[in-house]
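Below, in structure tokens: the form predicted alone, a single chain.
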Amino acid sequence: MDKVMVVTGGSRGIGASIARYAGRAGYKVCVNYREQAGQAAEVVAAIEAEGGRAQAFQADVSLETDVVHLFAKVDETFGPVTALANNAGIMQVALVEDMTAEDLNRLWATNITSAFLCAREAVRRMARKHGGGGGAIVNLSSIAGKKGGRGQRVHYAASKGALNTMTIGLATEVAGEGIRVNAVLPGLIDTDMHGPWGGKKRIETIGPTIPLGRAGVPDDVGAAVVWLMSDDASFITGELLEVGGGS
């Protein structure tokens, strides 16, 4: 069976790094994006330039209809998914006293609902009881999910805490179907997600205070995710792997 990986939010940052590492590891890669078609095309081109196979697929994975359509298109293009990186997510910065239900619902839909919906479609294809050959799911969480967000990110941290719980529970639920489920918890990573909230200044200020002396880069996370998908991690499931330089 061909190795097929779906990377949600794969057009930039950590998602793009996961996709490139997956291509090098021999996966046929679905580079999912919501709006950044040009950036997704660049990721596909980079994978193909290294001899891999990839295609960009547009979908808003917070919407059930889009998720169902996405996995159906991957079936048609590459075959059933054998690995899923639940990477799509957004950050919001606000005090609890200033939050609205609209903001919270958007955050939950993107950070939590999307992970459940994509995991559902993946399990339906991977599970032995459905004729699948097993597989691996890695959820992209955050160290904030353990530490509470440290001010103005409580709701973001709560969404990642929920993702951690989902990881542990789903790992138990599908272990007998040959499916492993783990999470990677990045610390401070130098991506454009931080742009609206301090950007490079935040990276430059906080990075040197991390025990390893720097902020992470997307490849620090991408390598860990694809390793957890690999046979080298075949006896690992339900784990929350921190990639934070000791933070």
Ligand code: NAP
Given for the second form:
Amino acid sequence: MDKVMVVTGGSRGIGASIARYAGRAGYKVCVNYREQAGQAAEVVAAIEAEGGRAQAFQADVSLETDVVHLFAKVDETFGPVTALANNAGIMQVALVEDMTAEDLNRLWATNITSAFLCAREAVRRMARKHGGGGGAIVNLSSIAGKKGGRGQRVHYAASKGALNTMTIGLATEVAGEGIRVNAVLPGLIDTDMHGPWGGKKRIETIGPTIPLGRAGVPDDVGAAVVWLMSDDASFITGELLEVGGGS
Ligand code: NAP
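Provide the structure of the form predicted together with this ligand, given the form predicted alone shown above.
Full complex below, order starting with the chain above.
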């Protein structure tokens, strides 16, 4: 069976790195994006330039209809998914006293509902009871999910806490179906995600306070995610792996 990986939010940052590592590891890579078609096309071109196979797929993974359509298109293009990186996510900095229901619901939908919907579609294809050959799911959580978000973004941290719980619970639910489920918990990683919330200044200020002395780069995380998907990690499931330079 071909190795097929879906990377949600694969057009930029950590997702783009996961996609490139996946291409090198021999996966047919489905680079999902919401808006940045050009950047997704660049990731596909980079994978192909290294001899890999990839295609870009537009879908807003917070929407059920888009998720169903995405996995159906992947079936048609490369065959059933064997590895899923639930990476798409948004961050907001806000105090609880200023939060609105609209902001909260958007955050839950993008960071939590999307992961459940994509996992559902993946399990329907990977599970032995459905004729699948097993597989691996990695959720992109955050150290904030354990620590609460530096007193600045409890809602974002809570969404990642939910992913940690989902990782442990789903790992138990589908272990007998040959599916492993793990989470990678990045610390501070230098990506566009920090743009509206202090951007480079935030990276430069917090980076030196991290025990290893710097903020992470997307490849620090991409390598860990694709390793967790690999046969080298075949006895690891329900694990929450921090990639945070000791923070
Ligand atoms: P990023 O640079 O802002 O990229 C986010 C990606 O998610 C983009 O590809 C974006 O696609 C996609 N996306 C957002 N909403 C989407 C939706 N509804 N449907 C489909 N795609 C969507 O973020 P990042 O820093 O790489 O973060 C990736 C993951 O790691 C996130 O889950 C984040 O919470 C987590 N994380 C990041 C850090 C960090 O310090 N950077 C730390 C801990 C955890 P478009 O550009 O096409 O819209």
